Structure formats: structure tokens, C-alpha cells
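The form predicted alone is given below as one chain in C-alpha cells.
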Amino acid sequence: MTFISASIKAFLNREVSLAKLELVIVELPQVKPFRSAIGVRTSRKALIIKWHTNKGVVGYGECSCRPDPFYSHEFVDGAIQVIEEFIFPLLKQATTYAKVLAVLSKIRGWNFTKAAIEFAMNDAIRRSTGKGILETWERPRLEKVPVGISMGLFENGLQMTEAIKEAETEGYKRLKFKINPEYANPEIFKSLKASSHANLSFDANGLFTYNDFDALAQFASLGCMIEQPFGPGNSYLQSEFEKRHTKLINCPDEEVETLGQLIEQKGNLAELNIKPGRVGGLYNTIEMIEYCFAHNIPAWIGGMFETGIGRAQNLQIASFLMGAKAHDQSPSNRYFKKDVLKEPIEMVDGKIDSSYFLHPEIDEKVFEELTLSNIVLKS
């Protein structure tokens, strides 16, 4: 079974070559802290891989994985340890696009670090050549991409709803909040019915189990969509819910990793976010929207609070699926004090026009200012 198209196959054939990796370790200090049920952060620390190809040419991509492994297994100095270890030493002899996919895929799991690894590679290209993967995909795309805000605990009702009117006022197409079992409270759902936003939603990582029914009620019970309501492994419990109580919107996040159970939860889902770096880099992604425009899924794109250069990336993606309402995407400024392309991304209401991300420049003085560390691996 396969969703791709005739040129992107052709494409796969084209050739590469690596001179060398560098595995850069990079953190942005964020402009305030992003509470979730994960924990509280005040800075994204990013994997940023440079491919250098034999020309000189140099393609970045980001590794989105968390440098904890509380969203997924992956985290950041793992992923080092994969690229070095068995990534790496596979890559000398894969001379195409192709044959650099077949080496990612020996590697079970670790998407986000494959992914990373397409990226940089698909980069290089795309500077060299004017035309990646993206370029040769025949889909429409749109000229400005609308994005939505995910936005954090808050500790009150006032705190949400004065947040809720900031976002409101600066046209966020979508408001997602994150929850869990124990914010399910009157304050908080006050907050919630007293905004007028068309397109509200939640993000619930996955906390809730089968003793926490009650409480997830009362988010569903508003008709919004919830992401991700139940653990990865447990999607069983959705119809032991629907049993008791209303119908959940359910959109899967970290559930869906693979093409293969995106085919699975077709029956339980009412939208998907699809995380590039999640499913396993550009090649899958393609695979897994052409699947839901084959089967009338609506889709949209998440994020991991990329730096620009991530989050650029997934706005090309973005900009293919026409009929989103909104995508995770929001400027850079919004959560970064620096971030480390020439333009930082912005937004006009609600909408990130495509000029800012279609030829991203890198600031080499932010990114070195930001650097930590830097690993060279040479073939």
C-alpha cells in the first residue's frame, strides 16, 4: 500500500553526498514559562543537525524530541548517541535520497531523530538545487497558513481569561489548552464557556485513565476536541467512555506514530495532529496526508516548540493542507526572546505569510550566541 505520487518517487532517486554532521546542542530562552502536565519550562533545548555536503552546501534540521523522555522514549542525548553510534557509520555509503531512507529505517522507533536527520539531508538539497522533496509534491498550497496557540495550565480562572482575550485580540485562528484530571474545576470551566472564540480545543497529553472518566466529561461535554485523551496503548478506552458519556472529538497525537496505526485509529478518530518529527520525517508525513485526503480525514500540523528553524519547516508542510482550520505554529516571538533565523516568523492575523518560511536564513551570530555544544561526525 502506498500514497505516493509518481515525481516524489522519482525524486527519491536523487543523489546526495555527506562530507560530515554536526550534532548541535542549542537552548532559547523563552519569553515566559509554558506550564503543562509534563512540567514548567523556560527555555527549548533543540538538537539542530547541520549536513554538510561534499560542495559545501549546509541543510539544517531540527530534532523535536524534548531533552527528557516524558513525551516520548526519545530524548536529546539519546538521540546524539543514535546518530553517533548507528546512524552515522550507515550514512557514508547511501548515495540517494532513497537509500538514506532505507538506513533510517533499520532504526527501530526514534522517529524524531530520523526525522532530524531527513530534514538537514532534504535542506541541503533544496539550497542546492532550489528543490526538495516539498517542491515536488503536485498538491495546491496555501499562500498564508493560519495557526493556532497552545497555551499552558493556568493556576486560575482569571489568569486563563485574561489570556484567552490576549489571544483573541492578536487573531489566533484556534485556542488549545492543556489539561488534566485535577483542572477540571468550576473557575476554570467559567473561563472557558465565557469565551466567544470560534474554535476552541484540548490537549490532553494523555492523562486520563479509566478512574478519571468523570473529569474528562466535563471537558467533552463543551463539543470541543480533545487531543490525545487517553496514553498511547490505551485508545481501547474511548468506547468503554462512550459508554457512560458523551461522544469524545478525539484527535490522537502521541498514539500515531506510523502510517500503520494512523490505519488502525481510523475508526476512533475525528481529526489527527501529525507532528513531522513524530511520525518519522518528511517522507512519512507525506505518506500519512495522502492518506487522509484518500479517506476525508482532517489533519493538521503540531508542533514541539521548534526553534525557526523546525517550525519553518512545518509551515511548508503546513501550507498544503488547505482545509485546516489552524495548525500549532505560532511566531516565534511568541515564545522565544531569540530565535535563530534571519527573519524570525510572524504572524498577521492569525496567518503566517509563506515569505517567511519558504527560504529561511540562519543568523550564524544567534546560533553560535545560542550554541552549547557541537559534535562533528566526518565520513
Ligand code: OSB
Second form
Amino acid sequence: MTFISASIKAFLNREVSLAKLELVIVELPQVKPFRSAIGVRTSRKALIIKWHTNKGVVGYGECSCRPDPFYSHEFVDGAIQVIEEFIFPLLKQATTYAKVLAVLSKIRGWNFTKAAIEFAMNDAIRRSTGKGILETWERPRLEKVPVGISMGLFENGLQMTEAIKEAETEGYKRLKFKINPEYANPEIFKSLKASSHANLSFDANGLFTYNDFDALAQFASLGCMIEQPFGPGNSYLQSEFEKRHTKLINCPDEEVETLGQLIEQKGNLAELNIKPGRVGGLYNTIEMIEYCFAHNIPAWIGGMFETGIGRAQNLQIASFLMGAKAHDQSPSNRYFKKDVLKEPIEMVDGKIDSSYFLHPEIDEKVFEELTLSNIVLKS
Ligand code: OSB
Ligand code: MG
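Okay, that one was the form predicted alone. Can I see the form predicted together with the ligand too?
Shown next: the complete complex, the earlier chain at its head.
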């Protein structure tokens, strides 16, 4: 079973060179704090991989895992160790795209980390030749990509109502709210029901358990999609829930890291959030999207609060999902005072134009200003 086209297979044979790898940690100050069940965050620390070819071309890739292991097991310092100790030494013998993928596939898990290496390599190829793996994929693409906003937890209904109004004015195509069992209170439901937005959804980040069915039922009864209601590996709870309550419009996020896990979700999933980092890179993402096309699974591209580097790449992928209503790819100024791109990503009427994401250029001066540390790996 394969979902990869002949032209992409041929592309994988292309040669790649690696003179050195840079592992850069940047920290982007946020315009305002973001509150989730994990905690309050006021800045985004991100790991950016710079892949230098023998000809001096540099490709960029973002490792979009969190600095802590609270979304998945991966965290930034761990990612650096895995690259330094286990990935970089093997990359010396990897002289084609396919061989680099083979090296990465030796590492169990660490999808965000492996993805970042592939992103950077592919970006270096695209910058050298004008054609990366996505340019090789013969599928129609959108000029303008619709985006949604992911909203943190609010302290009260009033705060939530204000934020809903603001997001509606800005034109977002979907409003997604972080939820947890304690959040099921009348004030919150009142604000939600007052919204006239046609596309509301929830993200539970796996926080509902067997003991929280009543709270979950209150959200489910609104008829909105709920992302990752139960903890990863606990999707058996869905049928238990549906026996006693109502149907769930389930959209897995954390739960699906591989194509196999997606296939096993059958019957549970209504749609799928694909994060290219979470599923281990571009090749895996293409394969997963092809599977979704073949099985009519509505899929969209999720976010990890990426910098412009990761965002632009996610948007490039999102442009292939012609039918998706919205992707969690809000523009730069939604989170950051300063982004690392020369032209920060902007949204007009809830959409982002391809001129912002097809050929992003890094503002090296800002990139350096925001750099916290830099490790150079050279053989
Ligand atoms: O669950 O979708 C999530 C960010 C970090 C970790 C997990 C999630 C998120 C988001 C970010 O919701 C959405 C965005 O990037 O705008
Ligand atoms: Mg999510």
C-alpha cells in the first residue's frame, strides 16, 4: 500500500549535500500571554535548524515541539540531544533525500525533531533548484489559504465575549476554543451561544477522562467539532461516551502520529488535524493527506505556535487541501511582536495569500537579535 506518486518517488533520489548543520534557539516575545491548561506563556522559544549545503545554500526548518514534554514526549533540549548524538553522525553517509529519510526512520518517535531535519533539507533543495518535494506533488493548490484562530482559556465570560468579537472582526474562518472539564460552566456557554460565527470548535488536548463525561456532553451538545477529547491512546472512551450521551464530532490531534494510527481511528474520527511536525515530516504528511483524499476524511493543518518559518511551510502544505474550511495558521501578529521573516505573514478576509508563504525570506538581523543559542555541527 502506498500513496506516494511516481514523481515524488523519483524526487527522493536526488542528491543532497550537507556541509554543516546549525541548531539555533530563538525566542519570540508575544503580543499577549496565552493561557492553556499547561500554563501561561508570554514568549515562544523555538528551535530552528539551518542546513548548509556544500555550495553555501542554507535551508531552514522549524522543530515545533514545545520546550517541555506537555504536548507530546518531545521537548526542545531533548530534540537537540537527539540530533547531536544520534541523527547528525548518521547524516554523513546520507547522500540522497531517500537516504536521509532512511536515517531518520531509524530513530523511534521524535517526530518533530526528525521533521525539522527534513524541512531544512527540503528547503535547501528548493532554494538551490527552485523545486522541493511540494513543488513535485502534482495536485491543485489554492492561491489563498483560509485560517482559523486557536484561543486560550479565558478567566470569565466577559473576557471570552470580547475575544470572540475581536476574532469575528478580524475575519477568521474558524474560532477554536481550548476547553477542559472545569471549563464547562454557564458563563462560558452563554458567551459561546451569543456568537454568530458559523464555525466554532473546541480543543480539549486530551483532558477529558471517564469521569468527565457530563462536562464533555455539554460541549458536545453544541454540535461543534471537538479536537482530541480524550488522552492519546484512549479513543476507546468514545464509544462509551456515545452509548450514554451524544455523538462526538471527533478530530484527533495528539493521538495520530503515524499513518497506521490514522487508519486505526476509523469509526472514531470525523476529521483530522495534521501537524507536519507531529507526523514526522513532509513525506509522511503527503502520505497522510493522500490517504485522507482517498478516504474522504476532511483534513486541515494544525499549528504549534510556529515562527514564520514553520508557519510558511505549514501554509504551503495547507494550500493543497482545497476543501478545508480553516487551518490553525493565524498570521504573525496574532502571537508575535516581531517575526523572523522579512515580510511577516498577514491575513486578509480570513485568508493568507501565497505571496506570503511560497518563498519566505528570513530577516537575518531580527533572527540574530532573537537568538538565544547556536550550536554548529560539522563533520
Ligand atoms: O493542541 O492544537 C494544539 C499549540 C501547541 C500545542 C498544541 C496545540 C497548539 C495550538 C496552536 O492550538 C494553534 C496555533 O499554532 O495557532
Ligand atoms: Mg490540538
